[in-house]
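A lone chain, given as structure tokens: the form predicted alone.
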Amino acid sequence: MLTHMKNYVLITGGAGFIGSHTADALARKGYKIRILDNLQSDVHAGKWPRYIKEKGYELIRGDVRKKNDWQKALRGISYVYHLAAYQDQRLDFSKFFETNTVSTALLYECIVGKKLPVKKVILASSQFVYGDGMYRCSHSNTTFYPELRTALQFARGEWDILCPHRKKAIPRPFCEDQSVNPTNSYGLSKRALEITAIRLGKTYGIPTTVFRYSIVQGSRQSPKNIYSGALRIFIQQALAGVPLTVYEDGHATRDFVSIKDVVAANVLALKNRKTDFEIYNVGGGKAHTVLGFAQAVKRITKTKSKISIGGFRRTDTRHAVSDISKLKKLGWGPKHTTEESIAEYVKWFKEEGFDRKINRRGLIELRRGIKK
């Protein structure tokens, strides 16, 4: 333990849901935390969380874009877990890649130059990356990627992937050494900072692991931005009493992943030199439709509220669930169910007296902007 007391791991987006649960976990570990975290107003409103505060970590507010800012943060740091991101499906495209990809460059940049000695660095992406994926032709059983669907068939209503002879394809779990092809900005800024983290960790010696994130579920996520985030949408509806609004036809699939399994995954690959210049998905093993997490969430929160099918978003992919037995194999596995997820943010949304103060005018906008 006291071997660790000299190292200090900068934790970027640590005021942030996992950040900071991160964080949390590696100060119980002896480890000394810096965070570095530019206090976002439409997640923070500028102010330190209470979670955060009087727990001893250095708390630096700046701006993963500013490298005078990373210079700052960087000093005596021994690991860093770059988690700072700017996500969502938005049409400021060139702002995902100053955040997420330049940021990144940045980071190395700053080792690079000043030499600095950093053991490691671990970085947050998403599966976002893979796309639509990899599908199978249940007519010739040969493989294929599908490009996004059309305009034309989300007009039609024509939910699912079809193969080339116009049959429903069967989805493969995602996998880390398939070809990956991003639907959106977030998508493609992700996969832009795993290939400039990989080759310049690997140029310049600076172990380095990314982490494919499936949807990431607990205490901590910010309700304040109502347009993403199945979790946060659904429990807001529920206990605003209005209609939970699934997409399609409520039969995508989606892999979700509870933040301690997140955070178990985190600190494994902080010294386990099996996980250098090496990148694994974390999710959590299971598929589920939208429409049943939706019935979930009603289940949980004992709403009234109808759940109501239909409308779309232009980039969603249809289904997205992650192959996760290269990280079990270094022993890590989920231990929490997505039930136990729901009910722990509940609790949380509730004791910071959120749900006295949903947007519900907000939340019905929100319905009336699905497209139709």
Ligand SMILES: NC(=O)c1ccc[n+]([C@@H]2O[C@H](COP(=O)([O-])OP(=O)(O)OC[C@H]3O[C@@H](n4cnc5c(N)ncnc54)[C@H](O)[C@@H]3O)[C@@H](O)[C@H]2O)c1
Second form
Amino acid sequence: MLTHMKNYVLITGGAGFIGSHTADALARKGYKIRILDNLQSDVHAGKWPRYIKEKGYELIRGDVRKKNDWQKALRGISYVYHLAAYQDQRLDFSKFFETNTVSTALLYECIVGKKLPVKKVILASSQFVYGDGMYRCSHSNTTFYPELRTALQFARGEWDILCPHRKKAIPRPFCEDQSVNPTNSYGLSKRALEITAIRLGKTYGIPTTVFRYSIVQGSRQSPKNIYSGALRIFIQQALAGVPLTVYEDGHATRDFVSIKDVVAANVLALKNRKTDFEIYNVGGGKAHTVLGFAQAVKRITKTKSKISIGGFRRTDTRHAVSDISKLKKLGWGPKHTTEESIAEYVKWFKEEGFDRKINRRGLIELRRGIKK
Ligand SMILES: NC(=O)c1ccc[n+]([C@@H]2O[C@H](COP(=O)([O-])OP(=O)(O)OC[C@H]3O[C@@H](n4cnc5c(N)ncnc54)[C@H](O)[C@@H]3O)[C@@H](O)[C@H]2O)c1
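Hand over the structure of the form predicted together with the named molecule; the form predicted alone is what we had up.
In what comes next, the whole complex appears, and the chain from above leads the way.
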């Protein structure tokens, strides 16, 4: 098995959304695929998903927090995509660092310790590292990095970020070279992953690329976890006929990127030497209001659900839109629209029969839990 391994790719989290699509694209290009995944219960209910089982990939059920599992998975590997992660906004803070950051250190520890011939490591970070990003104060024409909005601000329904002169401030799309300011454990652990990977990669000569994905959309996003992803939540709400819950005033902005464009970026980084030791935003290149997005879901699903506006989540960012010009310079660009991604997800969701298993009560409780 170890004789012809120069094209062997390890994908951690490969049973998941981005990992499985990346695996399929690389397999089509002739790479051999090995997947390391612990089949996290709130994503897969402990089973290999059908879309992976059928492909003939080498599957290892293991945990990126365990060095032994890394050692087993890295045997004979030339390229690594480290996509396994603990995600969302949860209170077990340390688990984010164990799964996202310590695992990254373990990966380099294994490569360096055993002098493994790994040619490239590509890691998933997130737009979340920027937090609220950078704003311009229109009063003094200076820039600043805002703190989290206060409970008082939320209570007053003052959704927009204000400058130090208490005037509305203007957000700047996130650029790779600006300071980052993660607002939750997920973002913090991803930032630590980035620094760890780029530093160890440079020091030990292991070409490394980090991608900060925006909100990724398309088929195979697990609908089991209702606490993540506006699309997953809106579609379940639309298909269940309950209101689509848009927080704040609906004018928060986001950028959404198709899984197909994300996969194209992942594939590009494998051989492109210019991407070594670099960090790139991978986004849709366009700002959408959350309200506009919910309206698009309504149109595409033809639901009678209303859109309900209000409530908030304390650590949500107000505007999160990435500048993608750095990656575009390498010839990459988003080719698929948000509407296409929504339609693709709805189609897959129904094909898999998830529309028949929607936890209507959970969706209503989710809304109650937020609107304090
Ligand atoms: N989907 C998005 O919108 C988005 C946005 C920004 C960044 N990302 C990042 O991209 C990567 C892939 O995300 P995704 O959307 O495909 O998520 P996903 O949940 O579909 O896939 C993640 C996979 O990792 C596995 N996993 C979790 N903990 C593990 C562990 N300890 N050991 C081994 N496997 C483990 C899960 O079982 C799952 O199959 C993640 O690193 C995520 O943080 C995703």
